[in-house]
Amino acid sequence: MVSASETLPSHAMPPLPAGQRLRAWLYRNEAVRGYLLLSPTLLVMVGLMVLPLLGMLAMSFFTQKYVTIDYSFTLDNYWTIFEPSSTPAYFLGIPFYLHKPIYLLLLFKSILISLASTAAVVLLAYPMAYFLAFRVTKHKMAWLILITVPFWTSYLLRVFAWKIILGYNGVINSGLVSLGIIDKPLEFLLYNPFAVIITLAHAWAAVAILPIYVSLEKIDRSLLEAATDLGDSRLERFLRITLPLSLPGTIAASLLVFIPTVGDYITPTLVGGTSGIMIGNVVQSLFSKGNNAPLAAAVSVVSMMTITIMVCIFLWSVGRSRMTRREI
């Protein structure tokens, strides 16, 4: 049997309908098909993330005039943040030569608290992920579901639970008093940066376990067996094989914890007190009680840029270190 396309010359073939031409064009362009599949997600990201960020960036160049906003372009908000001063303000012995050092000082303090929280989270999460990947042989799915149990409750409730645990008449103080270890409740457990770090570490530990577990689970067990056959001890095998191969998951977990905790304001509000406030509390206060949305937007932009630069430098240094090791 001979088809119609073989019996008729190409110029005599009737044109295809528009729908078929569009289908054929999409079939030839793989990139366009990919973007079409992603279009719902891209629309949501543009509408809920990109546009608000652009709006906040634009707001940072305006000024607040009592109850109204002056939409004239100005850098006054950024000058307020970075205006130099001859008289320094000190934090942990570090001088801040700024006229209003509160913004950058609290940003620096927030970064330190987040770094401490991230370190605590990784130290808590890594042994758990290691246990799941190398020791648990049955019912792994049940263990993974149990890890997500803290996420079944509200983040606010989890933070508030630590306020009850660390409070003046909380679980720890009541237990120590009942056991006769202390005569009166300890006052330093709550409303300080240490309480913020503990609460953040507990609240975000489950987030860090999963990426570390995935990286550990993907490690080829034959490499560990080969290291053992070549005489490596358990510690040497861990330091030379397990830890380097699990670094991608550990780095991802660190970033997943560090980035959102810098701007957290619920935790320092509930358990931080006056000594545990972070940059997120200042931004929230400027937007609400301070009625100065442009300055709050400028502080937010500076915070985001600082965190972005830190993360880029961190990733660049990690990539450079790995390339150097490969060359060696």
Second form
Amino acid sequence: MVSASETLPSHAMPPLPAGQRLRAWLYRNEAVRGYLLLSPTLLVMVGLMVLPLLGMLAMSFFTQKYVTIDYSFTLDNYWTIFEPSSTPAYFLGIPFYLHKPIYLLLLFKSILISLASTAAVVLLAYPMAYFLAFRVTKHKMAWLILITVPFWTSYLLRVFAWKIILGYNGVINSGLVSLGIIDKPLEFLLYNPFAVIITLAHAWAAVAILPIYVSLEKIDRSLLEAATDLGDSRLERFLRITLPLSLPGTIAASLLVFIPTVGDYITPTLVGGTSGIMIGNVVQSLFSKGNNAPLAAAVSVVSMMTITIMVCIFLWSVGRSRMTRREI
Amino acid sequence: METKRDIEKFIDEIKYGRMTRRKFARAMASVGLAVAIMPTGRTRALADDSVPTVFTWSGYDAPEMHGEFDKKYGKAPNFSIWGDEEEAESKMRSGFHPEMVMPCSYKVNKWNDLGFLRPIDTARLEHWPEIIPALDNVPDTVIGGKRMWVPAWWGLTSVTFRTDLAPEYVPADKHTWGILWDEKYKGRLSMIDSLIDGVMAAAIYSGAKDPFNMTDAEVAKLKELMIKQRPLLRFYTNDNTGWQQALASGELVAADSWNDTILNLSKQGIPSMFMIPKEGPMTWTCGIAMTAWVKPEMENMVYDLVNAYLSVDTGIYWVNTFGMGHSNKNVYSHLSADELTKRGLTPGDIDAYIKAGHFQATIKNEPVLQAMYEEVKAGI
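Please give the corresponding structure for the form predicted in complex with its partner chain, as opposed to the form predicted on its own shown earlier.
Shown next: the complete complex, the earlier chain at its head.
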């Protein structure tokens, strides 16, 4: 590209004052203008996301020496996580041949809990979004606002609410006891991985409903009519038109729920009991009580990388299956 | 009403399109700047630089806790509240510099190594001669001949249990930590989720010679015991309200807990008891330390504040409200025997009562134990 000033002979223009020259340069340079427009967001992102992430990455290569940190480069923290061993530790019958299996084992467990919650969230959210998009004709705004109502209270309170619902003397137990169905409160409701899954599923439901709703809402209704005209049953119509076209929203919803829940630590702390511990709890305790920030950083880096890889594989496979379908 | 007119003019200009983009941006920028500056201006106005800042647990800032100081200076000190000592540690590491902190005895060593603390001259504390002798020489608080910390409150960590649900443990000679390993009460037991109050309790039960400085063999034995215990537990928790409610509802039969638990249970009329186990309870003491950041001109004031916290009046309020012990021995004559028993304290010889327990000290092989504890909790 040739800039405007080069096309004119320089002696034809009287020299401009510095301020105007700067302004002229600003107006001409599109990239600079773009970045300037972005700059508030960009500054926040760099300052509050990129720098801390780089700091954490750097930290994972250091060593904690009691109260000080040894800043010489080492991979020891990663070795601690991956060091193999000949005697396995078992989780759900799967052997982990690791010297310190706790980190990868808990990461694996966290991913399973998170996948289960994501599946639960999407299965719950999809019918609600469907209803909103296709059945609700009046007061749509009011319905949408109603869906966001759980978000008006803090996340912590929503988790506590589940403690009250599932608790020993909680809503479910006292209800069942007073109905005479059981004579002793059920103990298996709270303080286990299922309590974590239920709580996560409820807490994140609204996050999932909105993107699915948007993609359902966008579907061209004439496509559905066409499918019916051409002899599709309701189910076929749903599977061939509605579901594929709402896939982008569903995928976005799954990612929105899956990514943050893997590292969640407050939910397992409050409702997980002895068996509901997740990777976030270990990172938290390494940072504070364990007094080993570098190892905690390494564990965080490993879990972030794992999640990134999982998400990439997921997106790649979705993209691939769509492409192959189009080729047919 | 100059401002009102300005605002009206501003609104009119927007309404009739007389507002230029530049003018609007300028107005918006000044609002933004004002909003951004507001918080800094306010905290400056609130924090009084002339009095010391105390960094401590919530509840310890009540006016009754430092009455003597307030009377002398006509104002209260500044307070900053921590959630737990680990959080406090990282906050001070990253540049928060209070004048006074209130850690428990086992933290003193580390905080001294971190360079947070400065020695206290007990000769300058009026109430120092009134301190319970058993608390005079708490392990790891006198470092290199210098007293880095003074005891202010103490209590016991032991088992609180429901006497109606586990009647066989009621006789005094049946009191044992073993109830927390009793298969009969599977799923209705709980442990405190920390090395010092949880794992060390298990260490006492395991029969380790010195729970705070165990040999490798003793650690292995302890781990086995804790693995055995995990399936019996309802939860590991740090939340004393949580275990109190669970005991009250009958969800828990017995809980590793602090002596104040019994006060809240008896207030609700729930039949319960605080054990003095045959293996010995655990004694904890928390107190006060001056930080390395005390400016010379503030030194006298900080000493007065430490002194106020050690006074009898503070002690009476403390025992009554929180149900734990205070380090001033003259407090107990002001309280009835019944009130003391209700809190898991003793109307008898306080000194002997404290000495009967295992005194919490700095845990020697802390990183190893912490790693072991995480593995046990994760079920490995």
